[in-house]
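First, one chain by itself in structure tokens, the form predicted on its own.
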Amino acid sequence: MSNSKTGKPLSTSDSVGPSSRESVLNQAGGVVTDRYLVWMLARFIRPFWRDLLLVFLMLIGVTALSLLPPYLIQRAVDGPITAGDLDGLVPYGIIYFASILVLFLLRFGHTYLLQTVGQNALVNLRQALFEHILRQDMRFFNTTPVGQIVARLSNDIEALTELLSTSIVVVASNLVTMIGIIAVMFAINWQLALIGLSVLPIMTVLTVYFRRRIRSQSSLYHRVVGEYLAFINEQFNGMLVVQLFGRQQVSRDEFEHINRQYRDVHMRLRDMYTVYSSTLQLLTTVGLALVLYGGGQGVLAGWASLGMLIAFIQYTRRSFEPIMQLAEQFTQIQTALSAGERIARMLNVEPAIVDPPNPVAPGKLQQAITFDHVTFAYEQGHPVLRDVTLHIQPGQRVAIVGATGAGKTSLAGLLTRFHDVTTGSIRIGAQDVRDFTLAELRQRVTVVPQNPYCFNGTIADNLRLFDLSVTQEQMTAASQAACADRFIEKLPGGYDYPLLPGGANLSQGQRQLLALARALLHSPDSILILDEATSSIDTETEALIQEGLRTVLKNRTSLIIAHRLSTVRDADRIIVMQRGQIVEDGDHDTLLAQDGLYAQLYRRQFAQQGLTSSVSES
């Protein structure tokens, strides 16, 4: 990532630094505080810092011109219009009217600059967060819902979006006035100061009150909205499932009843801010009467002038109008902060399976695999694998069998490193598989999953993988080595052909010699494991891909899991698992000949097809 005005590197670590970050939350408690979050922000603002500088100093230009014309009036007053000189009033006009047209410059100049540096801290934000997401393991992706990323990506950056170049613009502007007005104020008259000021602290003290209800129910308010979009994101997703099943009627329910929850917490949002808003309307107008009470008692004692007065109360509703554009803002404020807090966790989530502190050379490509007594469970205490002991010699074809949940899966996971092993160790060749980067290790070891995944655009580029450097020629070899051009020319364009999302416009088995082909582009010389890559396609297609892996698989290592067993008679190992353990090892004929699970499996899977005879036979 680059940051979006300098062009320099700007990584996640520099954005949300450890040991920074570190010294924050134990400070906080382990509490993702406003403190943190102020911090946070603060890293990817820095950068900016020049820009930052420029507008501290137009804001205190837009600070000294705000106080300028009620001072003006009170010199105009208690001087020129006192003594009834007409002439003496040309100049505080001029002064006025070029005050008002500098103000209006500065003001532009500040918002427009801030808001510049706020929307390229949120490139950067952006940036990060996509990043920091991208190098999650597959356990946050699968205890993860789609609609809470999403969310994080969207609705809480657009928060913070408004909070960053607006809210902070506001706030910003009007603090800086405010301590100028208050101190302006206690310059001129202390007394009237200390009468117009006198209802500040009950402002304080509504605005901490508020804070807190408001700043939770923001925070409810987000968590509903996550909810709403990952229920519309499963419904819709499983649209053929809800149609099939006549399940409409309870989408509807379960849908009204989250879209009530909605407005419910949307409107105890605004009944909040509405109360909080017109009880601090309510206390300005109260602060005015005490300034002309005070201020008219104060111009008949002697101790006050009529054009301080007058002032005073222009002072007044000014040192009013902070509070109550931040009541404006206070809402907007909140459920960003709530935003900036759901952020700030999902970057405090770390990988479980990262690159190693030293990892290996790349090196030449060494085939051999080995378990060495791997032992693996999901959830403690629940071990999926058991003590699994297996060499495999370069080159061999490798298939692996057994009922749903024997853990042939957990193998491919554990071997490409989506998952960690419990006890035990995997290596290729000499070397831990934990010892590569996860760029070199998934380099050497491709897998073609069950539902590969194509995404919007053409065929072309679902082969690319969007990398403009490979061919045409590299497409078309790797197409042909895999069966795939056969379907891909008879497509309108080849393969220019576009793809809906996830490839809704392909055949299962049209998908799965696509993502073989992708895997043999992008990694010609690997390991190859194919899960269950024929186990929901019809027999043309699987003779297709038979085909196609006689010619991949020669002379590569290579896992084959396994449902149909026709799919597996040519490996030269088949592995049988059992509750997590290997419980046989050989080849087709040898397992045959051996009248065990694999033979079972096979008698139960060809008697439906009067193939029972060549059990036999071999």
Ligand SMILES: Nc1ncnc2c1ncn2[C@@H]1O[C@H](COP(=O)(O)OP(=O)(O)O)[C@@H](O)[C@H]1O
Second form
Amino acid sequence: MSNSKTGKPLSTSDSVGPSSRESVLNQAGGVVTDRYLVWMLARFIRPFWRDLLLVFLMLIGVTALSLLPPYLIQRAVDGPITAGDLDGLVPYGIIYFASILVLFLLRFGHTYLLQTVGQNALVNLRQALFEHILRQDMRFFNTTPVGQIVARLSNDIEALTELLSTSIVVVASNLVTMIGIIAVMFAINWQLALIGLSVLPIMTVLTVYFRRRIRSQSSLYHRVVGEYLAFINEQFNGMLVVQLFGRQQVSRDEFEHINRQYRDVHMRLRDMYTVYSSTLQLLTTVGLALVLYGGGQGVLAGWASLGMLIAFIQYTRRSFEPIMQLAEQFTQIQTALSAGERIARMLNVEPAIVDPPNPVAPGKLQQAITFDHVTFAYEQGHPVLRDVTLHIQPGQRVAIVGATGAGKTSLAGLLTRFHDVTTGSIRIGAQDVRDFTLAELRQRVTVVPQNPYCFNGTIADNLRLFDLSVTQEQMTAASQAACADRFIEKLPGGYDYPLLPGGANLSQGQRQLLALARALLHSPDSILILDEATSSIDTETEALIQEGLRTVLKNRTSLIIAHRLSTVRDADRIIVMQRGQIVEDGDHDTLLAQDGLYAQLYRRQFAQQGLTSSVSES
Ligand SMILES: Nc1ncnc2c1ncn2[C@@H]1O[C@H](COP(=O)(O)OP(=O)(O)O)[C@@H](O)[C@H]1O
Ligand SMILES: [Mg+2]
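Return the structure block for the form predicted in complex with this ligand; the form predicted on its own was the one displayed.
Shown next: the complete complex, the earlier chain at its head.
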């Protein structure tokens, strides 16, 4: 893996192998400028500006009060203590105590307020990010590993939480304190101030140097974390393959590798920080020694008082504190900024497939479909559909057959705008599919995919998709039409049978039946597309489904993509696709008579069936 951001390659022992888990998105989101990042954060903080103003005022109060005690001590030492006036000390004691009390309240107040603002701003950011991802088109989900999206919504948001609820206040209060201390020091005694602050320039140079190094190390760290998450996500999703092919050893090795890299990068980051903070400690001690020495001289020479010397020792130590604390925030802030950058980049990805500005009003569902010279490519220059023209009459039952990779699924996907045509157009009735809102379009066209997804929940939850207005009668009717009722009723609890994640406790065929029932339930009058939706279902059940669908699909247009030609045979019309083009079009008998590709396919399947039946008979 080469570190593209800093241009420095990692040492070879660090390389994680295939590089590009993050790269697709890096391109997709484009470059995020600092200004955009600030704008994005500001957008989420702006609603809370009143609270933030209050926080800032409290902060100034805190600074002023925390600068008071050394000054009080100086006045007490040079005044009543030197004079031996015990009663004169009392007001100092009272003011000292009162200021500490108020300081406590202010500190509590601004921390509490800022935490609240930070958390609320992040709730909004998280919501916005999630909603943004929901709007993305299929290209986004095809090119973005799930692990990456998860990392944005979890780790990265977490890093920003730190920034908003802790780092900002620490940085702001330390900057204010710093300015306050320097001002007070110069006001009390400028010679001592100069001595006390003499090591400050060295600290500044040191800070700038380390800031740069820590930043690049920190972005490296986060890329490693991203790879780590993506890796475990992929491994667990592919566990079946891992175990079937005995890849545990390979997985373990690769994990060990990433795991070690994780540790190494983290430790390098810690090391840098440790060196930096110890150096600062050293410089602080040097600064204090200088004040003691110079101040001692001053007291002896008469240009400083004893009280001043005592106060300055405190002020000097305090003046270094903000730098130390700022340094401590470095890692956090860098982490948060690069997390913010990744979030901003994701928020920057605009879906290509969106509602039109002036969608057509929802109306009666039209059933005719027209593909008008449609060419479509996922990647520029590699069309998977070439000049497809096809007109389907309302209510027609159309089958689409063709070899794997011929473009059948792509054709179906264009109809629901999972992708948009490259050239040409697709119409439903007289309306271009791009004239409907996406919701409206997908209400009109339903696709049942080959690998349907089951959500965590019961069978009923999966049927009604958590829409509680769907009644049991409706569910039963849809299940009957899809022939799903027979297996559902045999399950313990029937419709209340709980599914394992991904529907692991159903067979592939049962999941397909469920998906078919779900589609019939939710889109009672839409155009129905079955994309190899019954491929894992036995021939007998499939025949029953065909029977059932005949009633349900009366007057509805349907497209049935299938390999099993027994499914296809009864269709009103059969379309044969080859390498992205329609090569044959007609009903079963016409196509057989044409003696083309379909006839070939048919004879081959027929021969196989003949073979298996003769084997089983003998
Ligand atoms: N998301 C995708 N990105 C890029 N190419 C794709 C994508 N999906 C499918 N393809 C390509 O498009 C061609 C047609 O695929 P598809 O429509 O799924 O075929 P079929 O459903 O007929 O088997 C294939 O060559 C495949 O490699
Ligand atoms: Mg397909």
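None of the values given here were measured: they were computed from a predicted structure. Each form is matched to the other, and the largest set of C-alpha atoms that superpose within 1.5 Å is called the rigid core. Numbering follows the first chain given and starts at 1.
**Q** I want to check V583: does it shift between the two forms by 2 Å or more at the Cα, with the core superposed?
**A** After core superposition, the displacement of the V583 C-alpha between the two forms stays below 2 Å, so no.
**Q** For A439, decide whether the Cα shift between the two forms is 2 Å or greater, given a superposition on the rigid core.
**A** It does not reach a 2 Å shift.
**Q** Would the C-alpha of G302 be classed as shifted by 2 Å or more between the two forms after rigid-core alignment?
**A** Passes the 2 Å threshold, so yes.
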